[in-house]
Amino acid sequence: MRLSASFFDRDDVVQIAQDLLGKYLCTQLESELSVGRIVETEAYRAPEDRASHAYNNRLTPRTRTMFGPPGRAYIYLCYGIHHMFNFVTGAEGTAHAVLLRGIEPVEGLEFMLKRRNLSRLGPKLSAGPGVACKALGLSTQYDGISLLESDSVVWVEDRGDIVSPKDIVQGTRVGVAYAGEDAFLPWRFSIRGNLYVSPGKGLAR
């Protein structure tokens, strides 16, 4: 079943980026479907959070798409080389998001290999937000693309899996010193013991 409008259509954006895990997000480019289950995820709320591109509701080409409907992809390039995908969450104008960093490979195996110029399957086909999205043949192409239309070709399902609270891992996100003690806040969430989980290290005290 695909996720509706409803789901991402909430406020608590740490919440949604827990939700978030064990669901599937599908691609499917050019007649190639590929399926990657969520395993690793980080929480931004804006306008609060020094860490979101929206900070104080900042306003520019590139986080316009954050201010935009929930159920969209906001995706930008990082050190202009990595493509990060990004659900968009909360009402229209709150620019919340939740970062994607790690995918466990489900179908459409061959293409996600292929895009990665890999021969075998291993965490460094997909544990990391950066290579998660090369996996799925996600670019800044597809910025700004609804979740949620039914012709879409990205979208996210429920599967029907369910990942009890226990098997949840909660910690710092990861790359984001700049922003004081918001750098601090707990909102990076994976799956416990899952191969699949990134292995950038987040800020301890």
Contents of the next structure:
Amino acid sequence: MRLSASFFDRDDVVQIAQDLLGKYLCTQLESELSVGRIVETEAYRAPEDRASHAYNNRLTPRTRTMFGPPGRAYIYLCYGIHHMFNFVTGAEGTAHAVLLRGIEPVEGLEFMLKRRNLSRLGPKLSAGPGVACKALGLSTQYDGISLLESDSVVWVEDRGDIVSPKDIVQGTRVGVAYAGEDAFLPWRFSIRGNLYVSPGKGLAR
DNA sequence: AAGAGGATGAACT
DNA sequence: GTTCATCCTCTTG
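Moving from the form predicted on its own to the form predicted in complex with the DNA:
Below is the entire complex, every chain and molecule, led by the chain shown above.
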């Protein structure tokens, strides 16, 4: 079943990042259904989190989506090349978000492989925020799209997977060295041992 | 108006 | 391990 507003409309974005593990992110774009099991996430908590684009409630054209209602996609361009997908969470006005960092391909493998220009399955397909986004066909053109409507072309499903806390690896977020002390917050989560967890290393103390 | 830098990934050596 | 592609966003002036 599809996740509804109540799942995203919670203040504890760090908990939501964990709860998203084992859920299924689905896209139906140009009649091509693609489904990936979420295996890696990171939480970004505005306004206090210096790693967040919305640190100190910085409201700009780019970050606007994060201040909107929960259950939408915040998608931005990174390094001029890579599109990054986030789940907007928390009440409208709070700019919390969860970054998607890795999916295990489940359905529509042929579409994902085609989008990535690959012929075989493996981590290169969708382990990493940029490549996971690309595999699912997502880009900044979908920034702000709702995941909650019955006719949404991007949505999240709970297929009954139970991810035990002991199977969740917790670590520091990747690529946020600019965030000072907040770079050490243990807000990266992944499913232990999964092939589609990105190799990126967070900072160690 | 200009410049710096980024929630990365791929292709190198 | 290193380099660099590539462009948008934000800050500063």
